[in-house]
Amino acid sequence: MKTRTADIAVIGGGAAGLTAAARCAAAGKKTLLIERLSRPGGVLQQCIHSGFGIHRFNEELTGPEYAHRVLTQAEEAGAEILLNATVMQIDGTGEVKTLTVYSRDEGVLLIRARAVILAMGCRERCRGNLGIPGERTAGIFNAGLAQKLINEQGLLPGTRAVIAGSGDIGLIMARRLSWCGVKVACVIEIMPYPAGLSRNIAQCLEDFDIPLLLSHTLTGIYGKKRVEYVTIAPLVNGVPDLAQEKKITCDTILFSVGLVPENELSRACGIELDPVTNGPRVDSSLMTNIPGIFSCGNVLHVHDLVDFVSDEADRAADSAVAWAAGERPGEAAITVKAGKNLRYTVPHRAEAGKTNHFYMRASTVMDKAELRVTSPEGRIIFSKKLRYVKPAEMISAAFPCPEESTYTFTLENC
């Protein structure tokens, strides 16, 4: 068995995990990436429509483009890259991390860090996640696989389609279906709102009038061989009304119904995780409850668009570039909550005395809301003004945090 040393290891090879890879490699510590695909780049190489970029680089870029761009980077920067490769165990105990890794090219390998970036991305949620009752038959896709069979391997997925879940991979989806002549008959949403960017509605479904149904849910899927036709209904209460349930006929079904970060490593080494971002609880210095080991991008909670993915990625590689140089953190004292109107804020705990960077999702639709973070006392720390805020779209704060035992993040209307 095979062992390798490096001062941080990076798990993962999209654009959080190179992003993290180039920062730290650039710092002057030595860095391994482990990808287990064939090639760095993650789901951006299959995602081709542009819109990549625009924060980061000021430019807007395909996802092929934005993955050369920070693969260009890490290269340049010294970060050595192993792919097909499979980090089996990481063990945290200890300075040293020691991570067990199946690689295709040398066999088994143990690689020891002085400090760990967990970067590894999320999946998509499919049918078997929703419970859809009806027949197990072919014609059933995840929005992601679908792009991915006519991006990279030029096949589509069938004439007729109805998506499930208005994600923003499925409304770029109805786009791309619509380009190549693939009839989309509705996008259905569970939620009275939708779940993708404002921009993606308007150019993906708006764009090719293609119907938007909110608050409806899939009651079947029928048959032989293929699909052949769904039926579908409003919710009333939270419960489908089968009275006015219809039937759509098609060979295809796409879902967008969400991701969730791909932490079963992260679970099986001791990691603490939260329930609501299905992500590693972390501290302001993106720290998990294992010293030296740091997360970041989807894989700590999914996020909106790929330029924010780096920004965090930065910070963690900043704080690991300090951890594996012997440097450690102030007590990250202070207890962060999501309160009234938000699902959750990440970092779960705050340094006092520092400025640190938070982000948070809203639990539904408001036009002219206050952020407001308060103390215990109810004393205002923080207030920001937003014009309009939805789930489908990240809230971010930074401002200097004043030492309190609780700050509770709420939105107010206002």
Ligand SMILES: Cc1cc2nc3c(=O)[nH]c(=O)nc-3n(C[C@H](O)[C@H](O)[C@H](O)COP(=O)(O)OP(=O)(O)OC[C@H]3O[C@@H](n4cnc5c(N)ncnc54)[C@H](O)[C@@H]3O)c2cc1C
Second form
Amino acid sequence: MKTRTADIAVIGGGAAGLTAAARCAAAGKKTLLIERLSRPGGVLQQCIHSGFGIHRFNEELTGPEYAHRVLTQAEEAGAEILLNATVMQIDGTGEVKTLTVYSRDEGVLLIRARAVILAMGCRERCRGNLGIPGERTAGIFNAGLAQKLINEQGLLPGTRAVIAGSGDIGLIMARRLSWCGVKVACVIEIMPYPAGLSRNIAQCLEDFDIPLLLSHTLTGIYGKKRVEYVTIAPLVNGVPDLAQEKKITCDTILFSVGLVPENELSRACGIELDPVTNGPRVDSSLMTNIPGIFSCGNVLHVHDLVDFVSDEADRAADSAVAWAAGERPGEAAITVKAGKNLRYTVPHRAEAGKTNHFYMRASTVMDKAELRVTSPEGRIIFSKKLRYVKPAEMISAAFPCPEESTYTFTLENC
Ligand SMILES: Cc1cc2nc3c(=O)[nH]c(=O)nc-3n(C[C@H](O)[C@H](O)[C@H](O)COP(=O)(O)OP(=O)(O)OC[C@H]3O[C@@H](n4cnc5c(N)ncnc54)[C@H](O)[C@@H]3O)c2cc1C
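Right, the form predicted on its own is done; let's see the coordinates for the form predicted together with the named molecule.
Full complex below, order starting with the chain above.
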């Protein structure tokens, strides 16, 4: 079996992995990125719309343009990129980590590295995760799959579609289908508010007169060889009101009902996962419970903006570079908790006596909120006013954390 060595191994060649690899290599570390597909870029490659890189590059790039930027940075910095190679296993015990990789060109490889960065992205939840009654018939797609078929292979999934879920992929696909001449009958959303970014509601639904039915659910999918119609109903007190059930004729359904970080590898090697984010539990250096293994991007928690993915990847890279050089992070003695109106916070532990960066998501929609971070004694450690908050839009904050304690993050009305 062939063995390769590196200072830092990066698993996954999407925005997170490429950004991290560029930064590690630029810091002079021998960096090897492993990507299972035949080209790097991850999900960016199928996102041909613009809207990427506004914060980071001060430009509105398409997904492939953003991927090209970060790939060029990684290559110019000297990172080695191994394509068609899938990491099958991580042995995180010991100072040097061992990855077992299946490479289409080289067979099974062992890669030994001082530090590992997990950047495996996420995958879509599908109909099976929801338990929608009705037929198993043709014409049912995940929104991301339909995006790939149209944008990369030039294939149209159907002629009249219903989109279940108002996540960003579903919204972007509503516009994409309309541009391709596919009639989008409606987007239905189980929650009383949209799951996607406001700009996507305006640009992808309102501009195309596509109805968004909030607090509605699919009650059935029907058709013999292919979808012929779906039934939908409004939710009343959280239960579908069948008296108001409606039939909508369509030959295609796209599901845009959430993303799940790909952490099978992480779980198998003993990395602790957060049941809310489905990503690793990390400290403020973005290190998991296995020393020397770091995590960033959608595998850590699902992001809506690639700019935040790259910022997080920079931080994971800086930590991995320091680790590979023999430095060790300070003790993460602060326990971080998501309290009222927040679904989660990342990282889960922070270091006292320095500035820590936090990302979090609201669990509800609020106008004029205040993010408050308090100690167990009720002392306010940090606060920040926010014009509005919604689950679709990640909140970020960076502030000095003076002392070891438990910090509870809450969103208050103000
Ligand atoms: C449809 C859609 C539209 C979006 N629109 C916008 C937008 O307009 N603006 C914006 O800023 N952001 C947008 N985003 C968000 C942003 O693009 C993503 O959050 C970001 O690109 C995710 O990067 P990532 O590297 O974490 O994951 P990914 O891009 O998913 O990359 C992960 C990579 O890891 C590889 N991998 C996984 N497991 C293994 C393994 N075991 N071995 C080797 N390789 C592995 C995968 O093949 C993949 O290439 C959008 C996202 C989607 C899905």
